[in-house]
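Just the one chain here, the form predicted on its own, laid out as structure tokens.
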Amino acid sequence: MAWSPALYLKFEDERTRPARDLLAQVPDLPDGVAFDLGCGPGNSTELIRDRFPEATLSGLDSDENMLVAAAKRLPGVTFEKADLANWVPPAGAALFYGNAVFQWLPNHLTIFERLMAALASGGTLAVQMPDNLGEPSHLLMEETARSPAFTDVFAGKTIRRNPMPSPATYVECLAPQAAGIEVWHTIYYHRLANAEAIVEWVKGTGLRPYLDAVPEDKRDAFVADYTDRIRAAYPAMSDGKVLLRFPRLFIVAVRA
């Protein structure tokens, strides 16, 4: 299954908020070049054209149709294909800024010192993650894969992405290259409409591995399943909506 732009912006509001508040926290950039790094459909790479217009700004992903939507939405912007695993960045860059990418590649440490490596003195890396993987919504997924009826499906395999390091472990990583780092958590609580609302959320990013590994005959029962557990788990409020609890990670290291 290819990554949705559309089901992913279903909740652009909500999505677009923690990239709003991360970059809030960046401060002037010296020059150079402005990263967007997992850019997604563009609304990132948006906010950060106007908060810094003057900047040259790219743009990277690794699915193409994201790519389609960003270059859609941003036309004057430039849009790359990347692997962000493997990604060499090139020297002297203003910033790398990482909305909710780098909680899927388990290496991100060793790619926070390279990308502090190469930026500008001045510079900034800039990144959200999201810190769920404790929540119902995330729980409830590996435990509707281990369900007796999915367990044909996922046995031997790892599905569940791998738990952050702790705070302490970002500060000691990139402390060697920064004149000054802010790590913080912020959690959000969206009202949504109903529990059915908390799925289509998570069917834009967390569920999709799940469901990239059930086949397509089975998919509409997997998501009954995990709708019912999230169902119980997020109880309705007087009006009806349900509260959907969301921690994330920040983190704002400037290059010394």
The other form holds:
There are 2 protein chains.
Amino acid sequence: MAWSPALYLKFEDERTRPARDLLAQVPDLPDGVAFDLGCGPGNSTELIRDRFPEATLSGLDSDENMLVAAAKRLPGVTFEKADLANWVPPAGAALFYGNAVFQWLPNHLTIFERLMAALASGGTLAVQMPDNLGEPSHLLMEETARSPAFTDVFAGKTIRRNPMPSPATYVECLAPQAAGIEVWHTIYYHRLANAEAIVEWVKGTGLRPYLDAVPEDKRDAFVADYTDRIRAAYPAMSDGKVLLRFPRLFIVAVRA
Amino acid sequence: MAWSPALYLKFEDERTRPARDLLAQVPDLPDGVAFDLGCGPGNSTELIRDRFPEATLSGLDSDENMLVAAAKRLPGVTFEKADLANWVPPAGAALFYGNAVFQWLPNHLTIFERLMAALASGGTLAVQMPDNLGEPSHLLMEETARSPAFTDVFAGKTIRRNPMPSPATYVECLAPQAAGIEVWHTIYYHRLANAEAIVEWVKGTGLRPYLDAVPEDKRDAFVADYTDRIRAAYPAMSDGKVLLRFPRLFIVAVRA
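Show the same protein again, this time as the form predicted in complex with another copy of the chain rather than the form predicted on its own.
Next comes the full complex, and the chain you just saw is listed first.
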């Protein structure tokens, strides 16, 4: 399944808040190009443009659908297809901004070092990654996949990402090239309509690799099973709504 | 011991970041007075004034020293002594902003309901509270107090605050009067010079009630014992610095 810009943008307000929170900690930029890495449908690129209207902007993504949506949204910006795992960053950049993308790349520590080296002095590496593998929303994907009905489907397959390194690991990695580093977690509590809304949310991101692995005729059953588990793990409040607890890691490092 | 503005402001950059993060989520204000509750030495009041230069501002604190420091910093603002536990908020307020103060008041849920009721429609209750009682920095204060050398001093005394209610409890409490609520935790990782800097940090806040309880001739011994424990719990990174993990809870509720 390709990425769906419409599904991803279904929770645009909630998904944009972390992108804003990240950008709020980026200091003024030196000369050079500002890159939105994993720009998706361009919502984060638009935030960068609003914050730094004078900067030359470039958006990169590996998904054609997302690039088409982004170019439609921001006709004045250059969007290019790139695989961040192997992308060679041009020297003298002003900003590498990666919102909710590097969690997909297991070697992102190495990539961060490379990006830091390519920044102009005073330029910023700004990264936000979901850190929610330990949340019920994600543990229950794995539980569903390992349940009797799907044992055969997932036999020998590893979908789950590795846990993220500790904040200290990122600080140790970036400190040698940095004039300053800020690292923090924010745990958002999104107030969503009901358990089904949580399922819709993760369908746009974390549930995708699981659904990709399930044969089409079993997908509805997988989603139904997973939804039952979500309903039990996220009890309704008095008004029927649920709170989706969503931890995210933020890193902002300024090049010395 | 009275509060020390100088010691509190020693880590002004780090302590001001949460105040800024809170303010960044406050929407435009309706007409009415904006209150900085527990204004301390006025650093948060100054942020509010910069963000809402047209608003009529009022700062409240229970500590004389802090009020003197605040009035010196912001000559144009009204500062008044008040005990927030019993303070009766005037109706029609535009903003009640409480940065790092309500954690000291065990009945703050009741206070929040009262503040919400006193807001003008479209006004905001914005609150940030340290949620760090489970961190080594705070568990080790308790461990030191219960160690053989200090058993007599702390016998029968309860210094430790109660744990905070869950985010869902705050949402349930405020939802009936709110047009919208945002709740989140941010866990800051402050990069401090060494273990001693962590001790200096908490001396300005959480360690104070413990030191108040210790007779003067035993205070140095208490701090030395506590510092040893901190040193073991916060190992130095390659550059000798330590990361102080500091979780804080944020609540922003807009009155319906």
